[in-house]
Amino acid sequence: MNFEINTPMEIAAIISLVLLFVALILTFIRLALGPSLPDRIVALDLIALLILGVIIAYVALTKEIVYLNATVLLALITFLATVAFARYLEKRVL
């Protein structure tokens, strides 16, 4: 791929990608070190949301709209997984 940075939107997308990857690294560390299961579940949920952000920033950079379908699907799966984990934890505690 050959990118030419011409607009402020492309500069913002590149800065966003860098910050999102830094956040992903920190979240993976939190996932590994999380002292409890709820901490790890929140970290996994955050990782999924950060990946959504990476995909959206990539779409803003390359203008390939086809990847937005993947973000909708990933958001729905993430929501359902978080609800399922919450119900599991609720039944486990009671």
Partner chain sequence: MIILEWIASIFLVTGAFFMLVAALGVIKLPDVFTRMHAATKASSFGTGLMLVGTIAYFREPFIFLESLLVIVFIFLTAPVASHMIGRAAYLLKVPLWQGTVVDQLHGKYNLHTHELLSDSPPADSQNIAKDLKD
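Since we've got the form predicted alone here, give me the form predicted in complex with its partner chain too.
Here you get just the chain by itself.
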């Protein structure tokens, strides 16, 4: 992992990484507190999208475009996981 902070894009990537990590901490607080289970599912969904944002910022910082493939997979898996969780909760009510 070698990069220099010179161009505007690299500065922007560093700023967005900081913002995203603050957002991750806040979302983890909601995941821990969440009074009900649906609250926690919302937080998990948001965490997955935030990690997707971290990957994009990392790609913009180091210019290793191979990692952009991970965003496709993460988007697919997040959706499936959220739907599966919600479905499970709904069936458990019966």
